[in-house]
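The chain that follows stands alone, in the form predicted alone, written as structure tokens.
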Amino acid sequence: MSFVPGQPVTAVVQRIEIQKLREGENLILGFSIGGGIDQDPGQNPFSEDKSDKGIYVTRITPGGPAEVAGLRIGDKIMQVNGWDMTMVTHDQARKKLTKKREDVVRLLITRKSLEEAVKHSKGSHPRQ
């Protein structure tokens, strides 16, 4: 997904719903994030566009709630429970994901394989 300031962004997205795992007082999601508008986008190994300050999944706990739900390392998180995550700090993103009163997190994500599948499907069917 390329981003040009001032231009609309087109993305192929997927909805993922994660049921948090309760461990005592803690609610476990089973994944870690990186990125944010306050982070150095040049350090993001998942984005080809080194000016992309989005929130990305950097780690998945094997067998955890996120893996069970289908989240993958490298997924870009576009929304959390309806909240836009495209222009947030790392800490704002973490807080949206870890709210204590929410047992379910509904994500809108995009991933390279989704975009590639759409590009290939458009190329394989001639327009009428």
Contents of the next structure:
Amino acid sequence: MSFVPGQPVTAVVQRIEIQKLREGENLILGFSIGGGIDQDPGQNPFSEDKSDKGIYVTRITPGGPAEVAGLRIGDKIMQVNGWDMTMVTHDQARKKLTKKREDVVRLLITRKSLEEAVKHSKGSHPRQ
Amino acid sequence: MDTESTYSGYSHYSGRSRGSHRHGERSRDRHKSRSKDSRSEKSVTINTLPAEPLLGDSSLRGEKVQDDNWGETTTAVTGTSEHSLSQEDIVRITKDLEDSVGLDCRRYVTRSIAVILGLLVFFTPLAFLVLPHILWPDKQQRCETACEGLVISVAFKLLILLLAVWALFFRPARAGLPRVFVFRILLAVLVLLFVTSYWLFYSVRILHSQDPDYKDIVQYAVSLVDALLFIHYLAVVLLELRQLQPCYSVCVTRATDGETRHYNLGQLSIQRAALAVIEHYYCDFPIHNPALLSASKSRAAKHLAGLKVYNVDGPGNNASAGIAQSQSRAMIAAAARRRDTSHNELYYEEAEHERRVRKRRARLVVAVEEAFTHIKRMQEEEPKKAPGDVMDPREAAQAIFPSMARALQKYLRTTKQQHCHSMESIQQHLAFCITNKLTPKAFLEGYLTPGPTLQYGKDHWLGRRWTLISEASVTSGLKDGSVFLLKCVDFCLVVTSRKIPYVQMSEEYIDPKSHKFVLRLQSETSV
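Provide the structure of the form predicted together with the partner chain, given the form predicted alone shown above.
The next block holds the full complex; its first chain is the one shown before.
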């Protein structure tokens, strides 16, 4: 998940589709995000590289749409509905997730376990 | 029906009036079809007072009405005083007396009283010291060292007292106030009482018994002078220091054009506050220009000009007051309904005027700048020119004045200031500016903006006579909410006072070491 400046970022991502839940006037997704290029990356408990300024999932409401869709705490969000989330401010990320016109958000998230799973599978099947 | 006129009570008196009332309504119906729909929701009710009898009966009822009310409305003249004066008569008589005797007389009287008192105060200690030597020179003891020291101190204290009294009391009076100055009267009475009691004591104890101990007499004189110095201190505090601390905030408005200023005053009597306000007026308020008020007056006349009120009930009605009231109400109602375009006219007129003023001002500024370039100050080192070429400031002003005169005159006419400045005064001002190396902009400043009244010639200080109109007594102090008027020849100043509120201030201590900052933690937003 760390990146080398100047080089394209590569990561193993999982596609997650969350249906927004209508609660009164608001559409909620059921998780909290942290991070952003305007935040202090050293405070992020979930990132491997403490200079990573990406958007991370910091809390998941139990039973909420995010949990149902398969989002886990500590996931790094790479894309939201096609919008990049690796170089955005905290507020921009929030806005992209909470658009009122959209009922569904399609996230591309990455987590360490995914990398390991791929490595593991690669390792076990060296020809793939 | 968008207007209804209701008569209450007495409509059964004359069928004629009711008929005319209906006729009036019919004509209004016809008008209504022509007027716009937006007026239809307004409804105006005009009530005539029920108490007056209507017309055909007035001649019959006239005497009867008089008979009924005669006892209540006439003023009975009692036999005891045939020459009774009302309050207004008394005031008028005293005013006539004052006017005939003249204000100067009052000033001289006050001044002479002050001088007499001053001389009395000054010579009393000297008299105390000198009289024993004159009256019984043989019985006197010699004056020892301590006694001589006291005599010297009396001399110097008297000198200081003399200077202090001269500084405080013998200043040129700046105004004549309508009533006496209460504090001064108080002080004068106090001094008089004081000196009289000292004289009494002196004459009884010392002159009568012919006390030979000179030191006692000198000490007595020293105590008198000390006490007089303390009374002078009291005078300084009462007359000068007490009103320095601001206590009231007065709002001064000029009645004719609404210019308003606010001032802070201390605890003063109403007449002294009025004097302070007038002094501030001369410095702060722009000069009163009656020519600028004519526009609003003509507008006001136009508002009601197109309306005429016809009294359809016929002449000869006894209670004219009620009819006049209903007439004015009818006019107000009709004026409210009328489609008025005067606001439009005002807007365009003002815009046009503004444009004209700005154009004339631009021409004036250019003309003056050009005129100022025609002359320059002659340097000492330059070879002497012919005497015909060298001019003093007045001649220089006269030389360059014609080139800017026309532009200046047109500008003053447009801003309606031409009566404030005469040619002579303009030339004088120009000579002054040239002498003191003022720039054209500085020269023009007095003409472009109307300045305070002091700036103009003496004939524009319209009336140094001001009249103070007040409901409360003018020697009473200013209070919260007191209102008084200062009337001049042309205009009126309305002064209201408000108490400055008591300020409760509290302190908050911030430790300089408490200014610490950290980077913002990861903020978490739930979506």
